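Consider the single chain below, provided in structure tokens and representing the form predicted alone.
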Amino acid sequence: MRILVTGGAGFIGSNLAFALQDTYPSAEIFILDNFSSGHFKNLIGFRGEVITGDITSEELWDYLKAHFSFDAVFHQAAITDTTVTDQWVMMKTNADSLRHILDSALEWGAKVIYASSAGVYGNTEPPMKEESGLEPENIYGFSKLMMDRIALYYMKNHPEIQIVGLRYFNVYGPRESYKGKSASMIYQLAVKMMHGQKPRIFKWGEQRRDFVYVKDVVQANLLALEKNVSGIFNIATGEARSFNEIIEILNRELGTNFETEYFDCPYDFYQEFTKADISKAKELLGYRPQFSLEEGIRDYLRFIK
């Protein structure tokens, strides 16, 4: 088997990698990235090959076709960045790279895996259910909700693939440092009050999210490579928890006792309360979280330690 992880060089995508590398030990695994916003210290280990490239390339896309064939694409690269406004550059990235992809996948007969979001969903009621409640507040957002679109364009269009949108919510977890301030609150209030700083937060940390540890968003992709299935989900845990139950938890792992201080949010797009329905996972790929808030927080620790 010939894999290929965009993005590979990120957060998720090197920690899928790893998996694959170790789930999959006889394959030919391939990562493609710009090393925008991924690093090369991400991949200290990986034993397969890297190719250096934008995804928004037409010439990359028709030079891949021509010199490679792969069995699966797990599509994880993109500006996760959501405080970015340049909806040229988002649309571009985001959205219109997934057609290179499926037009390359057809060629190939590859099965596409790619990573949406819980963007699509703003600031809609929860649960938020994979198809209602799509309206996003901000075009990170907009763009993940256009790939889901295109998607949806090629299942019903194309068959003969098969294509698995994945709408992650709020991800945290090992090898996310590099994204600086798009890394996960969890991991930047860790890092503060592990250097004896008061954790800072907006006004007055009961907004609440729907955090999903790194290992279960890379367990969803694994099943969504063996099951035999087409279609878009929501991967999360099925729990909000606010970001005051965060300090506590980091408060009691840590063994300090800060107090937090808050301040006003500057975003007139932020996402108040986020939960996912998850029971489409559950049911059609067998998904499972296996970390709760707590345990996934103490795991975590011991990496960023």
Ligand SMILES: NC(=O)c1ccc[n+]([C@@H]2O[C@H](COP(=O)([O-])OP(=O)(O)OC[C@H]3O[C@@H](n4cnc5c(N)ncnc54)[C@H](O)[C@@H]3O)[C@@H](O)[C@H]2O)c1
Second form
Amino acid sequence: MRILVTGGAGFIGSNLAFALQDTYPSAEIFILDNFSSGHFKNLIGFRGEVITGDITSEELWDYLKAHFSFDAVFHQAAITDTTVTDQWVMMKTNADSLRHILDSALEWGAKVIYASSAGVYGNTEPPMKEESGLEPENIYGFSKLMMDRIALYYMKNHPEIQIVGLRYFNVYGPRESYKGKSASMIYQLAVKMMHGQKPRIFKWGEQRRDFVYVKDVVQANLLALEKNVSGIFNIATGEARSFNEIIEILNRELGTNFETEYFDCPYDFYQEFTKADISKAKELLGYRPQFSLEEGIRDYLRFIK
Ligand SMILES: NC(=O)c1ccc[n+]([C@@H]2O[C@H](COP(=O)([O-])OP(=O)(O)OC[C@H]3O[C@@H](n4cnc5c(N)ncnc54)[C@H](O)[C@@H]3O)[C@@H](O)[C@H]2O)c1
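The form predicted in complex with the ligand, contrasted with the form predicted alone above:
Everything in the complex follows now, all chains and molecules, and the chain you saw is the first one.
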């Protein structure tokens, strides 16, 4: 089996590349990345090859079609900073590139598993279900919704290949540090507290999110490869937890007793409450999240330390 992981130098892509090389030791695994938010240090220990390139480049996809053939493409590459407001760049990179990938997959006969996002739901009523509440509030969420629309079009018109979209909720875990300010709040708060500083969060810390550990996201990707299925699925835990709860868990796990400092949220768009309905992924992918927030943070702290 020959596998392409776009965005493989990034947070989720690198975790996936390592899981693929462990699960399928004889597979040939290639990473495609432009290293804009990914980092080579995420790939120390990776035994496959890296193709350095930009997913928006048609010449790149022509080159790949001419010189390679893949059985599966895990598409993780994207502009992942949700505060970027350049609509042209966001749409070209996140949405339009998926057409190049799907057209290439049609030539190769490859399965495509791509990363969508809970950003497609904006601030609609939780629990979020795949078919409703599609009201993104920023261009990042809109670009992910357009990826889903492109994928649905190809699913309908090209049933000869399988396509799976995974709408990740708030992912945290090892190898996210190179995302800088876009890394999860769990990472940012843990590092601050481990340096002896008070945690600072937006007032009053009761915003609730469905936080999912990266190992569960990897599990979902592997199931998507194995199952004979196409479709779009929420990937989360199905539980909404608050930022105050994260700080409580970190204080307990680190043996600290920091008080929280609250400040005003500077964004006019901010997801206040996300919680996924994961019944579709459970039923059709056999997905079962293994990590509660407590278990995920405990596992992650060993890595951060
Ligand atoms: N982390 C989360 O909480 C989360 C939530 C929902 C969806 N997602 C999606 O999951 C995927 C992976 O995100 P991540 O958290 O690992 O972020 P990341 O920024 O660590 O990874 C993105 C990778 O894509 C690469 N990349 C960006 N633009 C590129 C381009 N034009 N050509 C080639 N490579 C390019 C970056 O260098 C990086 O390695 C993304 O599609 C993201 O939208 C992430």
